[in-house]
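Below you'll find only one chain, the form predicted on its own, shown as C-alpha cells.
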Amino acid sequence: MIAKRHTGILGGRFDPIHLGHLAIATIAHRLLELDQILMMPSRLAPHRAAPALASADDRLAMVTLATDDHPHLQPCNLELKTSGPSYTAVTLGQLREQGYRPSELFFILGADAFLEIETWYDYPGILDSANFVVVSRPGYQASALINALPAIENRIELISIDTKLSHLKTKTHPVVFMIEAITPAISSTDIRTRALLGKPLDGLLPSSVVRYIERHHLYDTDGRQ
C-alpha cells in the first residue's frame, strides 16, 4: 500500500519528450498543488497507427534525463511493462490497485487530446477513475471544450493562475479541471523532422535530451539504417 498522495500522471509516446510536455506538467503541478507527477511513456498508443520511432528504452531514458532537474517529476515505466496497447483506463486501474483513490489521481493531458475523450476505451466510466486535468494547447483552448463536450459539462471546473484551490484536499469525487494557460507550440513530429534534416534542436528540448538524441542518432538518417 502506498502513502496517500495527490499524484499526477502525464502519459504519451514522448518520442521525444520536449519542453511543451514539461510546461504542461509544471503548470498542473503548480496550480493543483500536486505532490508528484508520473511521467509515463506509453508502449503502444491506441490512437496512433504507427509505432514510436525510438525504442521504449530510449524514450524512458529521455524522460529520465528531462526530469532530472525537476524533483516533482518522476519517470514511470508502468505502461512500458505491459504487452498490449496502453489504455489509460487500464493504467488508472493499476494505480488504484496500488492503493490510490480516484480522487487522488490527476490524469494530465492537452486540450487537443481531450477533445477525443468520447472515443477512449471505457468512456464514460474512465471519468470516474481519476481527475482529468486538461491544459490549453496552441489552437485548442481548454474553456472551448465545454461547448464541444456538453455531456460532461457538469463535471468541469475551470481554473486559472488566480483560482484558490484550498478546497482541493477535501474533494472526494473526480472532476475535469480545465486550465487556461499558454504553452509552447512544440511537437514531437516537428522535432523528429528537424533531426532527420540535421536542423538544430536547441530551445525545443532539454539540452540533456538533445545530446542523447544526437549521440544515439535516434531520428537522423544514421539511426534509420
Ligand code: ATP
Second form
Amino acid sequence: MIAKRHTGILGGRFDPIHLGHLAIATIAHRLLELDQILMMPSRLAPHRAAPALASADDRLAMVTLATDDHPHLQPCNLELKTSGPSYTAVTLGQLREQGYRPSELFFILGADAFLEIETWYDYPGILDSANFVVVSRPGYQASALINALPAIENRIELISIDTKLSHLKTKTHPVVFMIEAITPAISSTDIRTRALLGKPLDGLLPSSVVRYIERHHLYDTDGRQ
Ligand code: ATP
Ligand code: MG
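The form predicted together with adenosine-5'-triphosphate (ATP), contrasted with the form predicted on its own above:
Next comes the full complex, and the chain you just saw is listed first.
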C-alpha cells in the first residue's frame, strides 16, 4: 500500500549533493505537484569509469543532511543496497514491484544527463517505465533537446509554471516533461576541485554539508592520504 502516489526520483552520484540538485528537485516538485521526491545516490554509475571519491555512506549522510529541512525530499538508499552498477531501468522496475504504476513515477534529471538517454540500458523501453522530468542546466537548455532527440519528440511536453496539469496527470502513458528553468551553475566536479585547493564552498551546498565535508576531509589532501 503506497500512501504517497506521485513520486519523483532524483538519482545521481551526489559526490557531493549541492544546491543545483536541490533546485531541480524543488522545481519538479512545484511544477508537477509531486507528493514526494526520493533523493537516491547511485552505487556505481554505469556511464562513468571512475568511482565516486566519497564513500556510499558519506554520500548518503550528505543527502540526509541536505534534505533535513525539506519535508518533500526523502533520502533513499535503494540503489546503494543493490549490488552491481545502478541502472535506472532496474531501479524503476524495483519501484514498480513495490506497487507504483509507471504514470505515478517521475524520474528527474538535468538536460545534460538526458542528452545521453539513447545510450542508457533498456532505451527506448525505459521511457515506458516512468515519466521523465528534464530540467535545464546552465549550458544545456531543456527545450533544445526537442531537436536533438527527434525519435521521442511526440512524447515531449514542454511545461512551465502556467501549465495546467490536470490533463497531463491523468495520462496513462508516461510523458517526457521538459522544464525551462534557471538553476545555479554548480557542479560536484567543481566543488571537489575547490575543496582540494582549499577554496571556500559557501553558497554552493547547504552549510551542514559544507561542515560535514570539512570535518571528514572528504575531498581535501588530508582525506587522500
Ligand atoms: P559531477 O560533476 O560529478 O558529474 P553533477 O554536479 O553533474 O556532478 P550529478 O550527481 O552527476 O551532479 O547529477 C545528478 C543529476 O542532477 C543529473 O541528472 C544532473 O543533470 C543534475 N544536475 C546536477 N547539477 C545540476 C544543476 N546545477 N542544474 C540542473 N541539473 C543539475
Ligand atoms: Mg554529472
